[in-house]
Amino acid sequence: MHEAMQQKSVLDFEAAFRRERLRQRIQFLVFGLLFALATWLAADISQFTFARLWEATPRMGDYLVRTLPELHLMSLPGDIAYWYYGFDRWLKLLFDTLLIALLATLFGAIGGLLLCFPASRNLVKNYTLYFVCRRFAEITRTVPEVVYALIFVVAFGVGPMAGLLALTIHSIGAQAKLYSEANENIDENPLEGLRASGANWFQVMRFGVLPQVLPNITTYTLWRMELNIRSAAIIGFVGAGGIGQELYHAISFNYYEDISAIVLMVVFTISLIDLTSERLRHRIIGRENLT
């Protein structure tokens, strides 16, 4: 009697075991139609095909080489002088660009530290409360920084001050929405000792949370900060100030080589950049913890 129900829990488990095998595949087949159907749409929508693409790349291959500067061992000194001839000036339009996306991310990380806290659900009883805080982060960074500079160019005018506001506004719902979800992670156990001990809410947010996703912050605010310099570099196409409408310029009048020399300003500037907010994340969080 004891066999024969061992033998039919077996039978069983192997029957829900291939149950379960056949809906995992069919699940996967499905989502893998329904993926290949957007993917093709998709492709279609966006007139993509590799017969063009294969058929633009010398083009886009043509245009490299005419940014790239004629460069000569012999004269090498004389030939890049000549290729940086606007680097004052260039340096200064990209110290205005650091400048804006600085402020930018620092009232972005500020904005949505504030948000951050009654957009989490786990922090909020109030469900209208959570509702307004994630759909106005939403809104705040579903609007490209483009749009947001366009419209404040016409209110403010052509300069560095429509850009910064472009970008806090952006940076604000990005960050609102990283930081809840490092909010939502967190273990819950120092939260309900600091209710039970009497604590505030805002004291539960001060002792129980921030201390445990402080490091996410520091992350994501060091990340923003890389993104908000790419992005001010585009939005000055807009007139909304720093190298970006240098770089408008560049290419509206064809002068490749100043193109080239700009972008790869941008670039090593972004990548020293990105070096030293490693470091610094590093030294924040403690090379431990990567481990």
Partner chain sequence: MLQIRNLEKRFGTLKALQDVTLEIHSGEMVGIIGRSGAGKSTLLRCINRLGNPSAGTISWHDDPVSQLKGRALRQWQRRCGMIFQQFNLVPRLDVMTNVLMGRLSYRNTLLSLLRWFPREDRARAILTLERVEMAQFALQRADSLSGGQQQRVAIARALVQQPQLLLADEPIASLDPHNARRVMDILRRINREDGITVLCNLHTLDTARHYCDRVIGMRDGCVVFDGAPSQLDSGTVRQIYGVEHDADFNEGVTSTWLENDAAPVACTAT
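Now show me the form predicted together with the partner chain; what you just gave was the form predicted on its own.
Just the single chain follows, nothing else.
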């Protein structure tokens, strides 16, 4: 055995192995240090200290308690009716929010689908076209919805239109990026089969790529819908319509009981939709694994 360990191939491997392990350790050390530095900087900039967190916690509790409605067992239906005096209006606003989210998801899916093919490295020969499409998707996706919403509220005025536009633009970028990453992982043999029989680029995308990525695209789109519903509720805070705008109003005017009433409605609706969508997504994924 000792002799075998002295053979050149073994020695060479051992040397290469030691070098590789050293490299990994240095890498770990460097990145660990960088991470620690970044954490410290972030805490410093945001003036985070555990003492401040500790002080603020009871205040947070106070605030929450104040938003609770007065409910008595004896007069429960009346109390609830009083608590939810704005139910009809809130329901309509919540519906607005859902509509904003759904439409933005639909437009985002359509736009993302159109954009994702030229944004996939394996599907276009023209590097400039690919580069422009991919970067466009990444840039539109990187800007948060709230920033778009602020811009559009200034441009189009307060209301759902601004919210819809903001979510749509962000969704197009985000979906294009996700879809194109799915495109880049497909089996390219079928594409060759189509190309070899004289199909043009659009036909190759439609029949070679789309069928392969459709399950992925469907789950990504459902997932985007879940995200958009949450975002649609939030961007109301800057005046982009829906239930968020009402919630912001309640918070800034200290209508404590309204806050809890609206938040409960929102949480309940979002959970319901999340659960359904998640079931649906898992079913799609599950079916794919079977076939």
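These numbers were taken from a predicted model, which means no experiment stands behind them. Basically, rigid core = biggest C-alpha set you can superpose within 1.5 Å across the two forms. Positions refer to the first chain, counted from 1.
- Once you line up the core between these two forms, the Cα of residue 17 ends up 2 Å or more from where it was.
- Taking 2 Å as the criterion, residue 71 counts as shifted between these two forms: its C-alpha moves by at least this amount when the rigid core is aligned.
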